[in-house]
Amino acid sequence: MNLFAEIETQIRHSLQALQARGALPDGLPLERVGVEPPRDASHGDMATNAAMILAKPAGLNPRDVAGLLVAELVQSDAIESAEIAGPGFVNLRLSASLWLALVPKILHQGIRFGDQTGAGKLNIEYVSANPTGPMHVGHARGAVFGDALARLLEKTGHDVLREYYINDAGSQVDVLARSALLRMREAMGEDIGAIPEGLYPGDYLIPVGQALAESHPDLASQEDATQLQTAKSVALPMMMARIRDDLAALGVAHDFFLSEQSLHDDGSVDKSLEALDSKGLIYQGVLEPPKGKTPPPDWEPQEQTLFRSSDFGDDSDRALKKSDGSWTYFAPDIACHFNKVKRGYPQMIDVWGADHIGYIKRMQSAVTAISDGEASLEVKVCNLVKLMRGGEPVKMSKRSGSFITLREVVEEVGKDAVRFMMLTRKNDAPLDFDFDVVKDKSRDNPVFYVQYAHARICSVLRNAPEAGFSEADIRDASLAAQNLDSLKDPAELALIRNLANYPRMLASAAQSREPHRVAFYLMDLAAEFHALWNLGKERLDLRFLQADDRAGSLARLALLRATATVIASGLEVIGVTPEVEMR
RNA sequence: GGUCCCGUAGCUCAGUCGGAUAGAGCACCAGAUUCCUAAUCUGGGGGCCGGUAGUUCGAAUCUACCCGGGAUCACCA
């Protein structure tokens, strides 16, 4: 329960009391009443918009409603003062003990501070990179975003399943198999020359070729279809193992892997289509050419099996089978989501690259159609990542196979830096990833800046014994029992208010599915802590450790530990390590 | 042309179910270290929140239309 919610409840009770007395009419929209921190700290600790929201429905003017509310609120022990301001805001000042009580609460709960419960089951699918090669940096953003979102949603009470959909049935997998077969011949001593156009040139397939050569020495003499099948059966697990390794290096792990091929093999694709067909949503037809100035030059009308996605808000109906009768990628994707629903996850989130934006409506249409509106799919898109070094974009050529892999980036700058940097921009905005910034040890590097704040607090605690405080004194349990009344300075109280905002921030970040807010909150909190630290240089009374002020020192240590705990908790949500020492 | 995203300080970007005088970092200028990590901090200047209209007690935020930038648009995954 966070402080803002408590005060909001208090206000609601006061309003209800006024209604019970007849001072306010019944039937007011109390649910719209909110409490928020005022922009200007001089206005108080919290402000409510209640009077302005309720004035019109109550048939009173805002300042009169505010007056009634103020008279009611000041009777509460929690509220020290309440005054009317501006157009009808009620500014509240909470009794200091209420704020101070937050510190032991955090110390008791540890990094679980801010946890919420009971938000229900949720399936989140992310990464789902094709198993045809190593992960590159573009995948990293979706991986980090998806993982951080999953952690955030778990923190806020969801029962989350992290899912990876393996596209192991498309034509790209055939290309993978043929590329692996070529590498197999190479492994057997054949001079294969340059890798032909249309096959994957990357060195990462050399071990796959060797594995094939060892496990299936006679494969080259088999029928083509057998060769392909065998190559796939060897190459796919190796590619997926590598992807899992790369993800693990980033601190990302999925709970469930769903194979597209398995959906074909067990008839799920057919069943999904039958389900749609039974609702009358499938027909044979010819799509109109795409509208616009420049229709594709090679466009020609094709009769295809179509899904009536336009009945569900899509711009056009969409093909499930190509004109040659084979499946489009859309059909197994429907089966994939149907599969999730049937496994008990009607609430789904997909994380896609921004280049798939145009695909969202049809997928949502299909989910709505196949579940009769019972299931919902949210799609979050991640925009491009541009790698920068020395102020210049890093050149990437996929053709030559010299693209920067996720593994290389993680090895160069570390997983924490990759993860944090990926969350320094809204997911749907393009992001510059600058190697120079990420490796910098200064204020410019947000990863460093936040971790350094945590390390600095740990440093103070390490220095405590020298200042005469025992190990027992500075344990969280002891600090939580400290009297904190000596924490009076505005800078100290401001830090506590910021800590109080943490659960609120988590809730709104989760609701809007925006884990980057956690990163921004941490940067802000770190700045506030660094400022308090430096204040101790000129204000000796604010220095944390003072041998001649035992009670005051312990109170300050309690505040510091609470701050470190919230930083550690927030870092946990985005999967970054809270460093204990940075020298 | 359709759809979606974006437009906020010189630059890069935050901005909470609409809330009070719109914030931060960088850059620029001026300062702080016998002292818990100066790897940090303090202060200063800098704004038509792309534009117009609308809804509202109140709009950077919501709606409509325009302007500018980007992504995407049968059959590829």
The other form holds:
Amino acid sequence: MNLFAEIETQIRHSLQALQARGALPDGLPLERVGVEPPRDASHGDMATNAAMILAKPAGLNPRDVAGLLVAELVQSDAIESAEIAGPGFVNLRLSASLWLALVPKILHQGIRFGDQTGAGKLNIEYVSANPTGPMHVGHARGAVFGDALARLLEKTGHDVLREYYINDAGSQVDVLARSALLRMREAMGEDIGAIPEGLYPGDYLIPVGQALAESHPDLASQEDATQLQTAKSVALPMMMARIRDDLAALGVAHDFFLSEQSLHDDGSVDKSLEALDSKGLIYQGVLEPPKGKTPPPDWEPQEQTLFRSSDFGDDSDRALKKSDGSWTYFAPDIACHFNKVKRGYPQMIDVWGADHIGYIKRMQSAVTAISDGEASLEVKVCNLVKLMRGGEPVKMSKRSGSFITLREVVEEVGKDAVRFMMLTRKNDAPLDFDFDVVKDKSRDNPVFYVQYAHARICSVLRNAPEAGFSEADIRDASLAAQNLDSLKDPAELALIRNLANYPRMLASAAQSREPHRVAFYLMDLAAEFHALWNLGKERLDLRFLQADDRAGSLARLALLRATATVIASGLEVIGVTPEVEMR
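Structure of the form predicted alone (previous: the form predicted together with the RNA):
Excluded here are partners and other molecules; the one chain stands alone.
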């Protein structure tokens, strides 16, 4: 139930009625008409741009169109008043009964309030970290953003597949294998001294070395190639198991894992490039180095196999094979996305780190080319996270050897705090994660502030029966809007208006791929509730449990339950627990 969408529909019906009477011409772009909250709440409940949008194609002055629309709208029982503002905006005030009707509708739908349907299939790839070590806090941001985006899109009607692309081919995997072999020698009693530069130094590889020593005690006597392959066969599954476990601690899980090595092994990389070649998009040539920039790793001053990426909007063509015949990173990445298309996911979203911004255009060009324009790739970039404690940056970790791990942060502050705080900034903006703020039990800590609102409401509802208000009483009071007529105070109505904006916010956040909007909405909703709570301390008529105002108390209890329902629904979207009692 989206009250804004309902009023938008009513405005379109009014405009169509004006067209039917000849007051407005046919062929107007009614689909562009929108409704939103006014910037200043004193101007009304909603505002529409209808007159501004339709005036020019109608050949009329915007205020004249607005006058026609106002005269039509005020005939509706749902519209208390409609006024022309400025050059032609129309400000609306809705009838109180319309707002009050929202409360029983929320309670009837429960956390499904705001759900939408029929938006289609979509593939979201996120995290996809190299399986060479534990997840770090930067991965946490991408993991939370990707998972929250998947939840948001499911809430708004998409059929979402969460995908993890395992980068288990390439030089970094060879480094992992050599690091594991060194730890194997250590497990067999050898003093390995300091970890050589270029290998992974973290303690997390000690169990891998022990596993190798136990399962392959004679491995050290084998040829180097055999040692590397065996070490990979043991280390990679153990690393992926650890990654899955770390992500699970954050409440993140994937539906599908695609191995890069499998794309090489089954010929998918070759087939993808053959498909591009058949379209005349592959050629042999020498790329000019980027002007004024450090040349990228795949640039060579020699002839290479190139993809005509510039034909599809990229800055230049891109290398697929190096001069020695080995693939660049770009080639298997094309195969990966072609694989998604063939599995029935032409609509794709990738979540990448900020260090991959320069890779976006070429990947989007490849997707367009290989799918003949039938598939699309959106890329959402997650910027850096800076950990702070006592005003100072936190950088080092013994577990990883160089960085703070995701698991360490979750163990210190909890899953909910990590998830919520990662969504307190837009994904492409840098984020400071301050341990002191996250642990503070005050309104300065946004996750505490929102969870505390839900817990406070649960506390009132638990105490209601002792005050003479049974569960059945509250349920009966919330069955119809007329039972809620006592909700007249501006603070109560402000809370209801905020609840009404929830479905609209979800739709807008999903369309813009911005799950942080859900966290921001919850902070605003919590603030509205806490304001009402504090007013109740000062004014007897706004207290939630009053024996001498039974109808008013039951109405306020229904409003509180609706508020808790929306908070719980929003927290579910971002993967945070709606606490019933703060500890």
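What we label the rigid core is the largest C-alpha set whose atoms superpose within 1.5 Å from one form to the other. Numbering follows the first chain given and starts at 1. These numbers were taken from a predicted model, which means no experiment stands behind them.
Colleague: Would you say Ile84 moves its Cα by 2 Å or more between these two forms, aligning on the core?
Modeller: Moves: yes, 2 Å or greater.
Colleague: Is Ala527 one of the residues whose C-alpha moves 2 Å or more between these two forms after the core fit?
Modeller: Shift of 2 Å or more: no.
Colleague: After the core is overlaid between these two forms, has the C-alpha of Pro515 moved by 2 angstroms or more?
Modeller: No; that C-alpha moves by less than 2 Å between these two forms.
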